[in-house]
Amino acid sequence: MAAVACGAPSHVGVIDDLGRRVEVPSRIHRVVTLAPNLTEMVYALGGQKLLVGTDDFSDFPPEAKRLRKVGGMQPNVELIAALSPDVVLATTNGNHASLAPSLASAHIAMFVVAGERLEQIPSGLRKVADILKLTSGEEASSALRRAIERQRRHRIHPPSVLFAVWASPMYVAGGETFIDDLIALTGAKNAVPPTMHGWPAFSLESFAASPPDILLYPGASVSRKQIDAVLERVPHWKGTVAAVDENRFTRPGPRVAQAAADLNAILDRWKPTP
C-alpha cells in the first residue's frame, strides 16, 4: 500500500488496488466490509471490534452473522452510511459502477483490496492491517504466506482438476485465479485451457475435448444431483467427483491455505485410471 502526502492532518492519503487514491481517516473506528473474505481477514487480524457492518454473506467466524447486513451484490448505501464507517472496504471484483461515487457522495471512504491471485491474499491481509492501524498484518501475513507454502507439491502423474463453482450452466474456475493458483501450488493442472482466464461458462463440449481427472464442486451452492445431471451428459467419462466446502475455496482470505490442505487431501486419494 502506498502512502501519499495529504493535506489534512485528520486523513491520510493511500493508494487502493486499483490505483485510487483514498482519503482515510487517519484514526479508524468504524469499518465496514463489503466482502466476505474481508471480513474474515478483519477477524483473523483481531480487529472485529471495529467491525460496524458487513455484506449479506459474511458468516465465518459465526459472531460475524450478529453483524448488521448491507446487502449482497449491490449494498445499500444508505444502510452503510447509518453506520457511519470511517471506512469502507471492498473487493475488485463484482462492485457496482455507481458504488464508489455513492459512497464519495456520503463522504465516506472505499478502500478496494486485490484477491484475484493467490500470491495477493497474504498481501491483501497486510494491506487490511495497515488501514486499520493493526499491528498483526506482518505478523499473519508472514504467517498465511508459510502455510501455503507448506502445501505446495510435486506430482510425478499431475492430475488435471476441474472447479465447477456452478453446475447449470457450469461455470468454472480459468486461468488467472486463485483457484487456478491453488492447483498448480498442490502439484496438478487446470482442465480448463488456459486461454480460457476468470470464471467462465464451460461447455460439455469443452468438458470431453479437455476431460478432467478430477472434478470438484462447492458442496452448499451445487448438489451432487445437479452435478450428477450434467455427468449423465458424459458417460464415458470415468473421472473422480468431490465436493469441497465452499467458503474455503470461493473466498480469497485467511483460509485459503486450508482450501489447500483439502485438495492436496484428494489428490493424494486419486488413483490413475488404468
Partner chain sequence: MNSASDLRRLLFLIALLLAIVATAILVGVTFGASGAGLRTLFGSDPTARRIVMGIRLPRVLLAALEGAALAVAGLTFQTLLRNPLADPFILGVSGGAASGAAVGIALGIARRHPAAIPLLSFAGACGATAAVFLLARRRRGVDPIRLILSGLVLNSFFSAIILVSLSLSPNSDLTVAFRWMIGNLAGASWNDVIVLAVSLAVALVVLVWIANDLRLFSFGEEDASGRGVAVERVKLAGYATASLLTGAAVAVSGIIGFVGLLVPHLVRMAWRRDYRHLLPLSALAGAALVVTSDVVSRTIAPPLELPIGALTAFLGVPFFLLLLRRET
Second form
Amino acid sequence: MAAVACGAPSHVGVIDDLGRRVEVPSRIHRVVTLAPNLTEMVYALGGQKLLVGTDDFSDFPPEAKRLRKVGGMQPNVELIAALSPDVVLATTNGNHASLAPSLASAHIAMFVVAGERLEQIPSGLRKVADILKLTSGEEASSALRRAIERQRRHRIHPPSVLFAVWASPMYVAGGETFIDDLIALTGAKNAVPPTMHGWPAFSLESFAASPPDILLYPGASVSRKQIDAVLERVPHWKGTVAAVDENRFTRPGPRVAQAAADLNAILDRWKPTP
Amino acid sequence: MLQLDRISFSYGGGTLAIDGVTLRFEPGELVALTGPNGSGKSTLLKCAARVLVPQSGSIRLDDQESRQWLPKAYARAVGYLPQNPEPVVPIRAIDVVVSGRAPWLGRFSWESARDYEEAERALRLCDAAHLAERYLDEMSGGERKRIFLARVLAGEPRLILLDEPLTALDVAHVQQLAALLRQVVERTTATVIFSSHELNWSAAYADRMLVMNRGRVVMDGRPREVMTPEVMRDAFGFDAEAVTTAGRTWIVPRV
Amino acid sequence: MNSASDLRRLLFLIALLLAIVATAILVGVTFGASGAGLRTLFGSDPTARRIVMGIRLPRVLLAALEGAALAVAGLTFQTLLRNPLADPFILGVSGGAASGAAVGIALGIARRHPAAIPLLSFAGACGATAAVFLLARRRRGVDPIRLILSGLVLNSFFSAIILVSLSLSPNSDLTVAFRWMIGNLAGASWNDVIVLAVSLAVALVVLVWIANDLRLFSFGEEDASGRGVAVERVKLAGYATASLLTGAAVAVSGIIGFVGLLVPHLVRMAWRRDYRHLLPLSALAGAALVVTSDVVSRTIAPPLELPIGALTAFLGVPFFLLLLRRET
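Provide the structure of the form predicted together with its partner chain, given the form predicted on its own shown above.
First the chain shown before, then all remaining chains and molecules of the complex.
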C-alpha cells in the first residue's frame, strides 16, 4: 500500500456499517467508544490500553468504569474531542451518526459498527480489531462464533419466548434483532409475529392472542412488580416469567454467547404443559 | 383627468359589485360618493386606485390606460386612503405621514430631509403638526383621520381617493374634516373623491355628488339636485323631507 | 433632521448589537465542557485548538446564524401577515421543514445525498406556509386566532409525520425524532455553517430588495397597493424567503421555537420603527439571543447539554401568552 506523502500521519479509507467511507489514521493510539458493547469488544480483543474514554453506560469489565466518560444517549462532542482520539467507535444509533459531521469538523474519524443481528457481532469484533490494528481479531472472532454455535439447540417442543425490554407499554424484541436470533439459536421461537420487526410496542391484546410460554425481562431496568402489574390484566395466562442479566442480553457484544447459555438454561428447565 | 368607461367588477365571479359605470372627473373637484351600504362605493374607489382591476371597461388617467402606468408613477398621481387603516404595531404619526412619500422613493433610498418637510407641511395643513411625535394608538379617532389624510397629502397626488373619511367621528370632527377636504381642494387644486354616508355634510361641502345603488351610478349632479326626497326614497330607501334654511337644503328623515 | 437622527440611532443600535454578538461569540468559544479556554488557541496544544476551531467555533457561528435566520423569518411573517403572534414555529412552518427532513431521512435520501436535506426542509417549509395561509385566510386579511389554531393543528400533524417516518427508518429511534422536534446544536459542523450562511445571505439580499415595499404592509395590502407596491409579487418573494430561512435553519438544527416571535418584539420595545430598521436589528438580536442561550444550555450542567429548543421555549412561552392576552 502506497502511503500518501504529506506531513500528517497517513490514513486509510475504510467503509463502516452505515456505508460511509471513513478516513482512519493507519496508526491508532487513542480510541473512544460510545456504547458498552464496543467497550466490551475492545477489552475482549485486549486493546484496552488504547481506550481513553467511553460513554456513561460502559461498566464492563469493571475497570471500564474508571475510564473518562463522554456522556450517555447524547455524547458530548467537545469531551470526545478533548481526549483527542484517533478514532471514535459508535453504533448505528441515530444519535451517534448525527455527531459525525461535528467530529469531522474537528478532524476526528468516527467508525460505525452495526450490532442489530447476531452474526454481526463476531464480524463486528473482527472489524474493531482491524481498525485498531489488533492482531487478536481473527482468533477472537472465530472463538466467539464457535461459542455461539455451541449454544445451538434443536427442541422437539420449542417454547415460545417473549423478550420484553419495557413493561408498560410493553416493548418487545421483534424479528430481525439479535435477541430474535438468540431465541432461534437456542431452539425456541419468538412469540412476536415475524412480521413485526425491530423493537415494537406489543399490546396486551397481542399478548393474549399469541401467549408466550416464557416471558423474559431485563432485570436491572424492569422490576418484577412492573411485570406483575401487567400480568394482572391477563389473569388466564400461566407461563413462566424470568429475569435475565440485562447487560448480557441487551448488548450486542462478546458476552452474547453467555446470554445464549443463560437462555438455554431457562429453556431446559421449561416443561411443556400437557 | 380621470375617466372611467363602462367598467364592471365582481368579486370571485359573483354578482357585479360595479355594473358598467362611466364617469369623468375634472381637476379641482370635490366629489362626494354616496349610496347605501353595499352599493359599490368602496369597490369603485379601489378600481380607480388600481387596487382592484375591473373585469371589463377602461380606466384612463391623463388619457393613459391605468394598467399601462408604472405602479409607482400611478401612486404618485393618485393618493388612496382605505377605510380604517389599522396598524398592528405601535407607530409614530410622523412615520405614518412620511410613508406617504413612498411612491417618490427609489428601491433602496430612505426618506430625505425634503420628504420630512413635505410630511410636516401636510401635517400643518391638516392642523396636526403638534401630533407628529405621538404614537397612533394613543390618539382619538379624529386625530387619526387627520394623520391619515396628511399621509395622503404628503404624497402630493393630483387625485385623492378617500374611503369613508367621515365615519366614526363625532359631529364636530365631521365638520372639521369636511371643511378640511374643501381646503385641500382649494389649496392644492387636487381632485378629491370621498365616499360617505354623511349626506348633509357631503352636500354642504362638495361640488358634486354621486349616488350609487347596486353597482350603478344612479345620480350625478350638484348637491341641490341630489338632495331631494325622491332620490332618498328611490336610491336610499327612506322617507325624507327636504328643509331649506339659509340658502342650503338639508335632508331630514321623516319620523 | 428627523431622518438623520433616526439613522444615527439605528446605526448606534446596530453597533451595540454587533458588540453584544461579538462578545457572546467570544464567550461561547471560550467556555465548554472540556474546559479548554480561548488562551489555548494561542498555545501549542493541538487538541485544544481542534476543540475551539473544529467544534466550538462552528457551533457558536451556527447558533448566531440560526438566531438571525429565525428572527428575520419571524419578522417577515409578522409583517406579511400583519400579525404580531406570527413565528415560524407557531405557524407550523418549522414543523413542515422538520417533517420534510424526516421524510428524507426515512427514505434513505439523507444517506445518499446529504445535500438534499436542506432542500427537502425548504420544500416542507413552503408547503406548511401555503397550508397555514390557505387555512387562516379570510376575505379581509388573515384572522389572528385562526392563524394560531391552524398552526397548532399543523404542528401536531407534522409531529406525527416526524415520529412515523423516523420510527419506520432503519437504524433510528425516537431519540432522533426528539432531536428534530426540540432543536439541538450539538451536531454543528462547518458544512452546516456554510449551508445556513449561504441561505441567510440569499434571503437578506431578497429582503433588502423588497424592504421598502414590505414596510408598507403595516396598514394592509390594499393600502400598500395604493402606495404603488406590487403586492402579489412582494408577498410571493417574502413568503418564499421566510420559508427558505426556516427550512435552512431547521435542516441544520431541528426546530428551535419562539426565536422568531420573541426577537422582533424585543427589538420593537427598544426601537419602534418600520421593517427597514427592524430587519438588521432583528437579525443581530436573534444572533445574540441564540448564541447566549446556547452558551447557557451547555455550561449550566456540563457535560449534559440542555436542548436549546427547550431553553428558547422557557423564554418564549410566557411571552407568547402575554401577547395573546393583549391580542384578544
